[in-house]
Every structure is written in structure tokens, then in C-alpha cells.
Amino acid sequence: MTRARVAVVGGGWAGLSAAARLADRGHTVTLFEAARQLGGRAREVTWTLADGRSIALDNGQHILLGAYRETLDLMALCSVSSAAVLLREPVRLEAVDGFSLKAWRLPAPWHLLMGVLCARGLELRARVDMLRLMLWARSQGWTLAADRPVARWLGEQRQCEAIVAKVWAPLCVAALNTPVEIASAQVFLNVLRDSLGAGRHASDLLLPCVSLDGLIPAACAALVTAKGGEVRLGTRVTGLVGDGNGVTLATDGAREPAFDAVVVALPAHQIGNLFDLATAPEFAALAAQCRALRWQPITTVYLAYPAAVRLAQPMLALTESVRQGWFGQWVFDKAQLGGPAGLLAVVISAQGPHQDLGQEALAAAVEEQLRIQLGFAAQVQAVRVISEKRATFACVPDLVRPAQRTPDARVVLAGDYTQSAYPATLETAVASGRAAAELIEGTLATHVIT
């Protein structure tokens, strides 16, 4: 194939993912992002302590799944040995309260069932019920005839309180973040199938031991720059024209020269900025779609305790309690993940009460929740709030999603906003990077590049 240009707007995982791809394919790739960093809403952040010490953080806590066949194969082709980066463990729920269920190493269902079988803190009807739902999911081919929330969907299937309280519940929001109450119940099917109902490795933890720097981002730069491509940080793109001479992009104030095809991976909140409707009216409907979009946010507080401070496992699920100010769903020692010691990570997903709280207040309100249900009686030294208020889309159901392809076929959208059967996640992310490229190729294979 001719080597061609192209352009990615957005340093995300998605638009990594898709220079990557490209540059590998052997195009020369300009990836455009505005901010100073790469990685978008999974990115690093320095956090400069009294004492001057400067901790990496991530700008929330996120988690991999063995089923992230995508994300382990860009890793792959980017020289980044997963087994160096993440800690992979069998899927383990452990709460503060005593509750713990654990895959077991046998192959699957044995996993899961003896896991279920073994789990402490759960009554028999709790256990009943969860294996009944997920052989009747099973025998369904994991789908819906209709699409429902997620707690509807649960009462038809008669879960008992304590199931989803402990398992039904905490998996659908650190999945899907979006409450069980408006959450869509096909697509917390189609994460359950390729995760607990697919194969044991499918379902392992993978607990990132470096900075989310360390496990995309950096890697995917240089991989760009090696091919003979360009990474622009501060450089935000404010315009995009095709015409028969290619696509041109305007870059606050400067003007690009033409490249053969762009990939879009910018938050779907900014996708109409970019298009002049007056004069390009075949992208309103993708540009109002995009607007039609609801979100999500994520908050993690960051603690630091004494060094001597540690968790029993590297996560625990708390025990949230909006009547007794406990926001907290769970909570991370980054001292087992390769942080510093002392320091833990409580992340909040999803809408709720918190969210009237300043920052000040919300992380009082934690640190008190974790010496109630942790017994921490040491003094926090210092506190740091990070949150996102568009960390998701708002995963409804019959949720309709912009397509990746665009009105021209030379610009194509990446982004975990778009169509798909899973929420919004690093591997839905990584993905659409990868569908994108390749429309993009597919592209290229018809016109004559000069």
C-alpha cells in the first residue's frame, strides 16, 4: 500500500491506539494533541507533597481485564511486556465487611462455580441466585429480547438483596459507570459474557503497576516517532476541511497542509466544533449525536497515611452508605501496585450525593469512612481530589452510538463513545483506535495516493 499521511486529532488511547496501528501499516502519522500530555482521561499526574516529594498518580484508578485482547496486543506491538506492568490475578472480590468470593485456577466454569461455592459471607439463596443467573444468561446467549436497566432487569430475574448488593451491583457500576437504576442491562450482559462467563484467564485482574504513562502512552509515541511520524503536544486542532486536494486541518490559527485522511479521537463533546455546518451540513446529524450524549463522572481521592499503613489485599471493596456519608466503592494500596507506601486510592464511580460535596469535604468524609470500616487510626498527611466529570457516557439502554464512519470517507471517528457492544473502557477505547485505522486503510486502498 502507498504510504500515506495521516492525521490523528487527540492523544487519547483511542487516537494512540490508531497512530500506532497506522504507523506500523507504514504511514507517516501527525497526532495532534491539545494539552501537554498524552493519554486523555487515563493519563499521569504529578502530585507535589508538603515535604517536596512528587508522587506519579493516575487521574483515576483503572483496571484491565484478562479479556482485553486489545489492549494486551497494542502493549505487544508497542514493546511493553504486560507481565512487567501488571499484576494478574484471578478475579477476586474482597470487602471491608468480610464478603469474599475468589476464582479458583481450574478451567472454565469450574472457576466460577467453585468460586461462588467456597465465597464467604454469602448466604445459600445468595449463592443460588447468582449461579442461576448466569446459567440462565448462558442458555439466552447472553441477550435480551428487550434491553432494560440493569436493577429492573435483576428484580425479573429474582436476585436477593445480599447478590446484588455485593456482586451485581458493584460489578455493573466499576463497569459500566452508570447506576444500576438507569444502567442497560444487554450491555452488562455482553461484559459478563467475555469476562466471568468466558474462559478463567478472560475473567483475571490486571492491576496496573506503573503510571498509566507507563502502559500506553509513552510507548505508543515512540512508536510513532521510530516509523518517521510526529507527536505535537499544545497543539489544539479547531478546524477540519476536506476537499479534492485532501483533508486540512486548522490548528489555532495555522492552517496544515492537506493530509490523505484523519482520525478523529476527540472527546464527543468537541466533535462539532471541528465542522463548519454551514458549509459541511452532511456532519450535523454526527455532530448533534454526539451532543446527545450523556455523562459520567469519576472521582478518586488520594490519600497518603504513614508508610506503615497497608492494605490486606492490593483492593477492597468499601461498604457505600449515602445515609451515613460513606461514598466510597473502593478502595486501592498503591504500595502493592508499585507506589509509594501509605498511600491509598478510594475511587467513586458514577453520579450520586457526592457530588454536592466540595473537595475538602468529600475527602473528610472518606478518610472518616476508611478509619470506620478500615480502623485506620493514623492521621492522613495529605489529600489529593481528582475528578472527572465526563470520564463516561451515560450507558443506558437502547443507547444509540455515533458510528465511526463520518459523511467523508477519508475522516473517521476512534473514540469508546462509538459503536459498540461494551461501555466505556481503556479496551473499548483501544479498539475503536484499531477499527478506526484500518477504515482508514480501507480508504486508502481506493484512491490513488500522490
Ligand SMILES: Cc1cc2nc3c(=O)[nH]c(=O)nc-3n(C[C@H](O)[C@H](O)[C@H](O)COP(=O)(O)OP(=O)(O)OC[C@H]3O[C@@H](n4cnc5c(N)ncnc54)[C@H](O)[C@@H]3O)c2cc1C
Second form
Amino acid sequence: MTRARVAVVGGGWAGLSAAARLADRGHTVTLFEAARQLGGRAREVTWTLADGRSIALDNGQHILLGAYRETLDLMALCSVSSAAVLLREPVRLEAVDGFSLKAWRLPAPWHLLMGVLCARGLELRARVDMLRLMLWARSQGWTLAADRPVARWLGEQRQCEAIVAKVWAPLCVAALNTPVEIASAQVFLNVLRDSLGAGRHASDLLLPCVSLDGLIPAACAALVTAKGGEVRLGTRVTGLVGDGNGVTLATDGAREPAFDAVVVALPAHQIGNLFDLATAPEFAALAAQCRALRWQPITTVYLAYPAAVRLAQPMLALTESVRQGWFGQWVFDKAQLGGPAGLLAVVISAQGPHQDLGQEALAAAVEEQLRIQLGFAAQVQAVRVISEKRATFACVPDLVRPAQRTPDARVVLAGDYTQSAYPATLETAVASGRAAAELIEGTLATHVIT
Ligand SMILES: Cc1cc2nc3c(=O)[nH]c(=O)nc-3n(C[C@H](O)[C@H](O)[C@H](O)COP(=O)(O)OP(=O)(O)OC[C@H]3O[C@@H](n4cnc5c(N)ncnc54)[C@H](O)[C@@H]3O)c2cc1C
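Other form of same protein, the form predicted in complex with the named molecule, not the form predicted on its own:
So here's everything in the complex, that chain up top.
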């Protein structure tokens, strides 16, 4: 394969994945990232406390699954030991109200069957409903004749309120970041098929024990530079033009020498800005498709308690009740995940009435929720709220997502929003990066590069 000059625009996990794969295949990669750091929507954030201490946080708590094969492969490519940076545990749903469902250390499907049969705080009807749904889904090859909202599908499957509230709704919102009323049942089924419905290890929870930067971004960047490439932080790409000489990028007023090919790994809502549709009208349909995607937020509330405050396990489901002003869905004990003692992270996925509150009011509501549901008497010493308004696209039924190929074969898209059976996740982003690298190689193989 000829060594080509390839640009990757966007240093989120999709762009990093593409850059690492292309660099590993011997191409000279230049990675352009507008921010002063890599990682995009999965990045490290520094929090300086009142006493001057600095803590490395994430822009939001991220969970990986055993089924994240592409992400684990990328870590291996970049010489990151997943065992050293991820805490692997059999899947378990444990809630503050005493509900507990844990996979057993048995081969599939016994791991789940025993987990459901021995679940705590779940009435018999709910157990039967859960197993019935899984068996039905398997018998249908995990495929619906027509997509529909998750809530409607669960109703058609006569799932009782308890199993929806304790299992299906929390899993759907956590996986698709979209409320059950509007989330795609087919994508939810795809996730169930490849996690709970697959081998025992596929449903394992992989909880990061280092900041997100230590999982992929730092190691990918090191690989790119070690292979002779370049990582240019703080460099915003403002335009892209393909002609007979290659693909030229404009960066904040400057023009880069032409590249042989480009991976565009920007968030979907920014794709349209790259192309001058007057001179490149063939990109209009793609720009419109990207613009048509809708977004869902994720909010993380970090609360620093005295060091003695801790949870019984690294993560716990909270009881959400809009009526009572309880918006928190999950709470994580960062001390059990390599962070400072006393630091908790409360996650609120998808849209909801919490968006109407200011940060201070939301933090106070979450603090009160923990006081009531976890019985905390200790005072919070500091709070930080991080709201990502465009955390993921809204994963609704029959969504048509952009393909990775574009009208110019030398320009390929990568990102969690591109065509995939899965919702917007790290795994989708990383997989799209690998696929983009392969498409670029296919194009380069049919064009002579000197
Ligand atoms: C709070 C939160 C929690 C999440 N939790 C989970 C989870 O638990 N599990 C999971 O699997 N997924 C989770 N996700 C989803 C996951 O983080 C995303 O799917 C993934 O990070 C998307 O990566 P990406 O590379 O496709 O896009 P992005 O991360 O958006 O990357 C795009 C990059 O392009 C850069 N850029 C933008 N414009 C330009 C420009 N003009 N020039 C150059 N660079 C530019 C951006 O700065 C960014 O770095 C979560 C997301 C959020 C926000």
C-alpha cells in the first residue's frame, strides 16, 4: 500500500480511531482538533476546588460494556492495558430502593436466567415478563417487522409497570440516551441482543478507573506521532475543497497543502459548515441530513463530600421522581473508580424537566435527593454541574443516519451518528473510525498516489 497524506478533522473518539488505524497502516496522518485537548464528547475536565486542589473529572461519567470489541481492540492497538484502566464487573442493576439484579458467573444464558430468578425486590410477574420478553426477542431474531417507540412496544409485549420502571426504562435511557416514549425499539433490541442476549462477558460493565483521556485519546495521539504523523490542537478546520490535486483544508484563515484523503470526524451538526454548497452542491443532501438530526442532553452533577462518604458499590440506581424533584438516575462513587474519596457523580440522561432548572437549583435538588435516598448527613463541600446539551443524537424509530461515504470518494465521514445498528456510543464512534480508515484505504488503492 502506498504511503498517503491523510487528514483527520476532529479529535473525538471516532477521529482518534481513524487516525490510529491509518497511522498504523503506514500513512502520514495529520489530526486537526479545534479544542485545546482531544476527546470531544468523552474528554477530561479539570476542577479546581476552593482549597486549590485540582481534580481530573470527565465531562460525564462513561460506561463501557464487554461487547465494546472495537474499543478494546483500539486500546490494544495503542498499547493500553484494558485490565489496568477498566474495572470489569458482571452486569448488575442495584437500586437505592433495595432492587438488585446481578448476572451470575455462569455461561450464557444461565448467567441472566439465574440473575432474574434470584433478583431482589422484583415481584414474580416482573421476572416472568422480563424472561418472556428476552425469549420472544430471541425467537424473532431480535428484529421487529416495523420500528416503533420503546414504550409502545413494551406495552404491546404486556410488560408490567414494575419491570418497565426498574429494568427496561433505565436500560433504554442509559443505552440510547432517549426517553422510552420516543426511543427506537429496534435499536434497543440491537443493544439487548449484543449485551444481555449475548455471551456472559458481553454484558459485563467496564467502568473507567482513569480519566477518559487515559483510556484512548492520549495513547492514540502518541501512536500517530510515533508513526510520523502530527496532532494539531487548537486548529479549527473551516472549509474543505476537493479538486484534481487532492483535498485542501482551510484552517482559521490558512490553507493547508492538499491531502490525498480526509476523514471528517466532526459532530453531525457541524458537517454542513465545512462545504461551500454553492460550489459543491453535491454535498447539500448530506448537510441537510446531518442538520435534521435532533439532540438529547446528558447532565452530570459532581458532589465533593467529606472523604468518609462512600457507596456500598461503585454505581447505584437512584429513584427518579419528577413529582418529588428527584432527577438523578445513577450515582457513581469515584473513589472506587480511581478518583478522590468522597467524590460522587450523579448522572441525568436524556431530556426532562431538570433542564428548566439553573445549575445551582439542580445541584441543590440532587443533594437533597441523595440526603433522602442514601441517608447522607454530611454536608457537600463543593459541586460542579456539567451539562452537555448535544450529548448524543435522539435515537428515534426509523432514523435514517448518514452513510460514511460522501459524494467525493476521498472524503469519508466518521462519528457516532453515522449509519450503524447501535445508538451514539463510544463503541459506535470507534467502529466508525475503523470503517472510515478502511474506506480511505480502498479509495487510495484505486488512485495512484506518488
Ligand atoms: C456526558 C456524556 C456521557 C456519555 N456516556 C456514554 C457512556 O456511558 N457510554 C458510551 O458508550 N457513550 C457515552 N456517551 C457518548 C460518547 O461520548 C459519544 O458517542 C462519543 O464520544 C462521540 O465521539 P465522536 O468522535 O463521534 O464525536 P465528538 O466527540 O463530538 O468529536 C468531534 C470532535 O471534533 C472537534 N471539532 C468540532 N469542530 C471542529 C472543527 N471545525 N475543526 C476541528 N475539530 C473540530 C470537536 O472539538 C470534537 O473533539 C456519552 C456522551 C456524553 C456527552
